[in-house]
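Next comes just one chain, in structure tokens: the form predicted on its own.
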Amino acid sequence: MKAILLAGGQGTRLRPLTIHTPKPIVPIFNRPFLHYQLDLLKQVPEIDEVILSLSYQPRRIEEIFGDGSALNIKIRYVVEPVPLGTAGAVKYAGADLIEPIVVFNGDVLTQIDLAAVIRLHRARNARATIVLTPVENPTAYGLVETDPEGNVRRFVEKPRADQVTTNHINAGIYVLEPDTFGRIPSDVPWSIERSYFPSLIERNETFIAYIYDGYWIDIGTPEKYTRVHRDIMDGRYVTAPFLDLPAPRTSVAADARIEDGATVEGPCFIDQGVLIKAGARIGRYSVIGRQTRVDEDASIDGAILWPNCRVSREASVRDAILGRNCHLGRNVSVDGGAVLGDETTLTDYTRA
């Protein structure tokens, strides 16, 4: 059985972080995001190959994962000649496949039991199975209506409050039969949500839903990207480096240097080669990427710093995200929600 990961998006909602780093490899702590999806797929022994459908900076992704041998999973790369939309990308990547395919959106983090989804698909002899997940604010999403037997009946795009009939949304995880791809036009952008799935309903084909109410998040915005880190630190999503880590859940690399007089408050993450100088403070929910230096009396609070940053004396970073190789001068202040791209330099006393 094969899995297709739709990882070709440009990550525009995460810019400027994704200008030089494709969204599938933005770091979650010290691992590219795609690692977490591959870990999930590897839990299904039946999946013997993962096809990465790419478009944006594909070489950057292939350089990291290679053929998958280091991860004990076979990886194949398919690069779209032009952006083909979600359905077009699936057809292009799965052109030669004849068995059911697991399809995964490239920005979804979850701990769903994929094997159970596949079992339901086969038990119902379905043409397509879609995973749905409940959300608190249904008006912000497209909703998916089902009947009591779990058959998908209607898609509703971002309804008004008085139009809400369900709180279930598309979770971006599917099991599809390749012999249904003939309805997808070749070399034309085509949407799986707006065109392919409605065609199944119109033809009265067996199109079913698997309802999943466990952990699920789309990491595609700075707010959600930040939340993923905090959820992992709080144990809502269980994975390394916080797996079984006792309170206050502080993960500090063995070679990180924290000088006497520095303060570190958990939960937080401090990667390899980091230097925290005397008088500096690392607050709760902070993520300090490798080879970063935090100078005397600087303060990091709830912020995410990618590798090779420097935060100078008396500077403060709160609830912000810094890309790679950023340099903050003395007494700089970066506050709530700011996102700095790679190699940003802020001179002394700047406020951002």
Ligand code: GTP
Given for the second form:
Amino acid sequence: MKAILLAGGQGTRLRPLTIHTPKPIVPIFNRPFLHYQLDLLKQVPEIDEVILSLSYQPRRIEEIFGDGSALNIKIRYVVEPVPLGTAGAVKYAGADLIEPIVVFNGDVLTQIDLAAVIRLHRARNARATIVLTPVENPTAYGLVETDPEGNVRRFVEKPRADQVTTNHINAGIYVLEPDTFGRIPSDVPWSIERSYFPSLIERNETFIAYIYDGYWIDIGTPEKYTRVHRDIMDGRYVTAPFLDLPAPRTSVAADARIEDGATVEGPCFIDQGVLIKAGARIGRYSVIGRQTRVDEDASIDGAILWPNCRVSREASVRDAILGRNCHLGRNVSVDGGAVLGDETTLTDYTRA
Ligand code: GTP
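Starting from the form predicted on its own shown above, please give the structure in the form predicted together with the named molecule.
The next block holds the full complex; its first chain is the one shown before.
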């Protein structure tokens, strides 16, 4: 059985982080995001190959994962000549397949039991199975209504509060039968949610839901990207490098240097080659990427810093995200919600 990972989107909501780093490989701590999805797919023995469906900056992704042998999984790449939308991408990548395919959005982190989803798909002899997950505020999403037998009945895009009939949203995980792909045009972008799934409902085909209420999040916005890190540090999503750490889960690489007189409060993550100078403070929920240097009396609180940043003396960074190679001058202050692209330089005393 094959799995297709949809990883070709431009990730516009995560800009500027995605200008040089496609969303599927933004780091979660020190690992490109897709590693977490590949770990999940590897747990299903039936899946013998993963097809990465790419369009935006494909080479950056291929360079990281190669043929998959280093990860013990077979990986193949299909690069679209132009972006085909989520349904077009599945058809393009799965053109030669005859068996059911697992399809996964390349931006969701979850601990779902995929083998159970595949079993349900087979037991119901479905043409398509969609995983649904409950959310607290469904108005920001597209809702999916089902009947008591678990058949999908309707998609409702971004409903007003008075139109909310369910809190189930599309989790971006499907099992599909390739012989339903004939309806997807080959030359214009087509969306799975807005075009392909409604066509199954219109034709009264067996289209069923698998409800999953365990851990699920998509990393598509800076807020959710930050939340994923906090959830992992809180132990809500079980993974290395926090797996074996006792609370408050302070992970410091063996070769990181924390000078006497610096303070570090967990939970936090300090990667290889980091230098924290005397008097600096690393506060809770901070993530300090490889080779980053935090100078005397600087403070970092709840912020995520990608590799090779420099935070100069007395600077403070709170609840922000910094791309690679950012340089903050002396006494700079970067506050809640700021997202700085790679190579940003802020001169001394800047407020951002
Ligand atoms: P935004 O621009 O911020 O909406 O992000 P996105 O481009 O990733 O779009 P979205 O979150 O809707 O995409 C869901 C998943 O489908 C992501 O994993 C994307 O990488 C993937 N995706 C979206 N459009 C395409 C496409 O045209 N081709 C391929 N291969 N994948 C796509």
